[in-house]
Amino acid sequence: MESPASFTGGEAYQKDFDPTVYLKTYYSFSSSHCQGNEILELNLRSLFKIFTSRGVKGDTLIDIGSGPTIYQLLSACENFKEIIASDYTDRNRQELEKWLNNEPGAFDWTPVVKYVCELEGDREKWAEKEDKLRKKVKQVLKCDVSKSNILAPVSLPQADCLLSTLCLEAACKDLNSYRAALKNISSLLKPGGHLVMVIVLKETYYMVGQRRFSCLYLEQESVEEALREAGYDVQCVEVTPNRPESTFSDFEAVLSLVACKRPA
């Protein structure tokens, strides 16, 4: 297990996290088989199931720690009127804005969008889906999950749904800060609202180019316990083991879950 001494905090992300290298490494969705594809497909299918058959819907969804990616919002955008994206680093937010504004040089998400449209039953709708998502993302905000108001100085009305994929385990150096971060993000959610998470289990690091970033080693039990303690009832959990072929990271499984915030 990784020691907190090698924890890569916010400053390391701001300085060294290169969104273009990250996107190329993990999200180049090619027709040829590669491990990155497998994990991405898995996450897309999990989110598709959550947003289609679990009835997670409402007016507003806040995505916590969006990074430079949009894949996590593709199924969600069918069920919400507006989406707020957020990330800690300036470059990730700029990369996201670049795609949202359809600027030249933005990452090409088309193969991923087509895959989700195929799951939803119509591969040909991909251009409409891109358009829909661009219209629904209303803001891209700075967020810091270690603060009690994670979007300060902005304050938003409580949302119907919070989404967080591969964020908290990278942002927190130990279980105490993980529990605190869950409580911090929770203040943005209405009682009765849903928290949707995709989490890597038992990972200690992942690579972006030559730069190694730390990850909090999490087990399913400690995640569920932290959620209960933060005031959630876990409604469904799916765990998929990873086949350890990658040199980019050492996670053992992916966990996706839906939890409901208990009324105060």
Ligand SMILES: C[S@@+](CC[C@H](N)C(=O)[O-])C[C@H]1O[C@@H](n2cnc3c(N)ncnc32)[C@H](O)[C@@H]1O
Second form
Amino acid sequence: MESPASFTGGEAYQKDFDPTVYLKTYYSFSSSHCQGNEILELNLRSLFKIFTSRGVKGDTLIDIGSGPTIYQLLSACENFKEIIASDYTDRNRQELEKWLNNEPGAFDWTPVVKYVCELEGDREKWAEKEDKLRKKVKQVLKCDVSKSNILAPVSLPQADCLLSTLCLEAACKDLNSYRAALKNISSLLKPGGHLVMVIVLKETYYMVGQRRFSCLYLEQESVEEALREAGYDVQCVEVTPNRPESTFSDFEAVLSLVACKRPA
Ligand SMILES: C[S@@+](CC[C@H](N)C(=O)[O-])C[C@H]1O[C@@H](n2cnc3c(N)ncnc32)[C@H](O)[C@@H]1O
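Please could you give me the other form, the form predicted in complex with this ligand, since above is the form predicted alone?
Starting with the chain above, the whole complex follows.
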């Protein structure tokens, strides 16, 4: 199942990954018929749990492969002074900047922000939270997880936490490149720091409009093994099966995890 023939690499993302279609398909939160909602809710709850009760905090967090989304940063922004976002494509970074700068035409994350505020105990604080997140994201950088310095030409001090949601399995062609990408991103993390990931398991594709993007078929065991090999102790893992009715993608489960980088 590994390495589908039609691997969609960086060029395909740069050319064909339409951030507005992606956001509408997977992150429209108000329409109860949108398939992305349940998974989004699940991911928001997992991230809320990780950032409130797992002691994942510090000065700096780097989000890798942010895409055009901010949902993954909503709980995290309470625990870090500075956040660096990153993505491969120009259009995703522009879409993200649009929201950060509160520009007209930016995606409306309000329903998602309200949901997270509700989890945190006060739904009415959503505007404050949006403001807080906008202030904490200091940079949106180009990144390529296949490079040894993924943020080249920029180089940053090692961070206290790395976050990556639904990126590596999209960006990597096979398990070897997945293992290499994990090592590449790890160079940005302090020893003792945390890696937080949300990963789809056993997915081979997902749709963005009419465009099909490949996904590396991953099993829980191969993820955990790759993490150990990259120098991590896995601290907690949660796997939730998907209800197999989507036409947008074929993933079987979502895995969220926290891993700690072992001292050198
Ligand atoms: C499925 S999207 C996930 C976006 C977002 N993190 C989320 O949770 O919805 C996959 C992302 O991986 C990015 N990507 C693809 N190849 C990459 C690479 N070589 N390095 C870094 N990011 C890459 C894409 O631009 C896209 O934003």
